[in-house]
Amino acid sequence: MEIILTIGLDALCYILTLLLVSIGLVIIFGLMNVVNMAHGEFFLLGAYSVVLVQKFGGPFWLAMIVGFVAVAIVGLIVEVLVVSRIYHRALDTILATWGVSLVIKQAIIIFFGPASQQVVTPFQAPAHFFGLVYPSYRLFIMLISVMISLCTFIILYRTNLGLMVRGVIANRHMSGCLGLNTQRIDRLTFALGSGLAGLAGVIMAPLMSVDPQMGLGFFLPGFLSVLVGGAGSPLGALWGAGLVGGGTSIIAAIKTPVVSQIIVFSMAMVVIRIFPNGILGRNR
């Protein structure tokens, strides 16, 4: 009993932090139809961002407000100078973010070298409950997955702003002949997906060895998310979080991780298959 309460606390805590990741990509791509290929980078930067923190000897708090925030800002900046320029050319948009990522892996070898760094745990203690013995760390990563979820789900689907964004989804052109400023509602989102994915880095990094190749680890389970989900529903980052992430860490807990990713990369290609715009995805 103890071993499958492990397992699935365990998919739980890996599809929570998905679900972080493929909420940015879904509504980046579901958007402007922009496939970010530095989404993994942007990760990777949130996960930096602890490691400088610590190194001025800042609170892990404070790391989570500058990760969220650093990349935020670093995204708005790659929409402005790169993506805003080639919405309309999308194999333009794949070489751009793909040669902005280069960059950012480049800058991040120049600045904290090619070894992996160590970020400390802020939680050592486990937790006891049910007669598990249960990191405390990843309990705290599920409820910051839980809240930061909920909140840009709240935003997407309770305000005028998510309104505006979902119409912008299903339609831009009508969108812009209603009178919203597309390129704003464009610059905002793509800074708040950036934003996610750096936070993602950011409750990941005390769990990995931080090093520059870290980002694609999480953004190829998470933009098969996306697709499996459905691009144009930002719900079905939710669907698609839960069906890969939770495939991927109960296989692997039974089976090896290079098993698990054959099989769920299979169960994918069958689902995308069937449901070529996502289980929840309409049709562009």
Second form
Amino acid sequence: MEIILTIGLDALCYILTLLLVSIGLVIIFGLMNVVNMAHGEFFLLGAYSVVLVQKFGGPFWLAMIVGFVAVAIVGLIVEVLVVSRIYHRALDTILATWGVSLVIKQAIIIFFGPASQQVVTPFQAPAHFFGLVYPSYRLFIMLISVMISLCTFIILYRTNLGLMVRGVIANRHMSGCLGLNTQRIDRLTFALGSGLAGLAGVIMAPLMSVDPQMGLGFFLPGFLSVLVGGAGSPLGALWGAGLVGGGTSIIAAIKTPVVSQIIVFSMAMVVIRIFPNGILGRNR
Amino acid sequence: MLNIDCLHSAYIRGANILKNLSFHIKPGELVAVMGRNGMGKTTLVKTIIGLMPYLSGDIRFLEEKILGRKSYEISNLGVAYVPQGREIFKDFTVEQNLLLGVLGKKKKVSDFDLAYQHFPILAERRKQLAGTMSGGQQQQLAIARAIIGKPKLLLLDEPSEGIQPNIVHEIAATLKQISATESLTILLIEQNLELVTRLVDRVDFIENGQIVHSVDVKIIHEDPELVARFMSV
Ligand SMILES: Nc1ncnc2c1ncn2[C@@H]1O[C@H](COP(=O)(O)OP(=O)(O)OP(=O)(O)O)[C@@H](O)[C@H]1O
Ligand SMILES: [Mg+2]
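Could you please show the structure of the form predicted together with the partner chain, as a counterpart to the form predicted alone just displayed?
Full complex below, order starting with the chain above.
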């Protein structure tokens, strides 16, 4: 019984973690259609903001704010200097943002060195409930992931700002003709997506070894979740994260992590083949 | 109100679609531009609203130079646009479409009640997804979305395309009324004589990117040959 409960919690935790790292991708890749190869490095910058803030003795919540704001600003700069010139030129975007990713990674190695950094985990005492002992930081991640997803969803679907963002994405020229400053809205959207990638990095930092390669392990399944669920809709990402994350952790509990990755990735390919626009996706 | 002189406009550098075009509208005037397919009618309105990449010449709106300005700036000066093919936001509700006609305006003057009064069908369908409405209803939505921000000049590109006659008549009457009560100037691109004769005061004919003839609408009533000369293939 307890084992099943633990596996269930682990699966839920992994799903929500995937959702957390996918939210920024949903906005930049899913909604804006930009393949940003530097997304993993934005995540990385978020994680290193924890290192930096803790170096100065700052608390974790401060790192969350710093990580979000700093990476949003980096995203804004990348949009202005690089991406804004090459929207709708997919190959150019991939190449240019790949260049950006190399620059960021090298900059981090220059400032922090290639070795992995130690980060202090907040909420160290384990939580006891239903006769179970579970790391409280993982519970915190689940909570925060739900909260961030909910906030993003509300901003996109329940506010005038979100309506403008979605309007510009649906028809940029017409939105401009209605008086919307499309360039400014693009910038804002890209910055928001980047900031969310940074925030995900902050939150994941205590669980991982913070080193220049850490982004990789999550971005493949992250991209996969967005694709499986349907790139055009945030609800799709929820489905995708559920299937990819849930599948991976449950099979990993029965077999081994490697086997589970192989199975889930192949299944994901099949799903994408059958539903090219994702399970919830309409034609984009 | 709108003064266009020596305008050249192209999609591809060097390949001018509009060639040395001049065109003027006075405040409160209702003008139609007619011409055969591919003569540059859509290109003309796209140029005015700032969607064309390669331009030279002069366009002034209310004495302000707008050639080369961004669409959102031109829109904020008081030019509204109903494109050929409507381009409503299909996945958004009627209400959200109208809201997008307001949110970008610096002065957020809007009058939802007035828009719904002019187009009652939209009031009934406020919460319906725009893409699920009929062509005529979508066209009314596109017009309502354009006028809700209180423009001074309305550009309409073939609003009667694919719409049944009784709705066309309804739209003509509504536009005539709005133009009178809101002192709205209208530039109508049309091939449909029904709408032209019901709505405008003046008709200009475009051929190979130039305005080649301009007549009072009364002449059109008297001399159907004239239209045939500029419209038949
Ligand atoms: N996006 C484009 N790129 C290049 N050329 C274009 C483009 N759009 C239109 N053209 C060309 O510009 C010319 C004028 O087109 P335009 O759309 O202005 O015609 P129109 O008078 O509106 O015709 P219609 O009555 O069919 O709507 C045509 O020869 C067309 O082939
Ligand atoms: Mg046309």
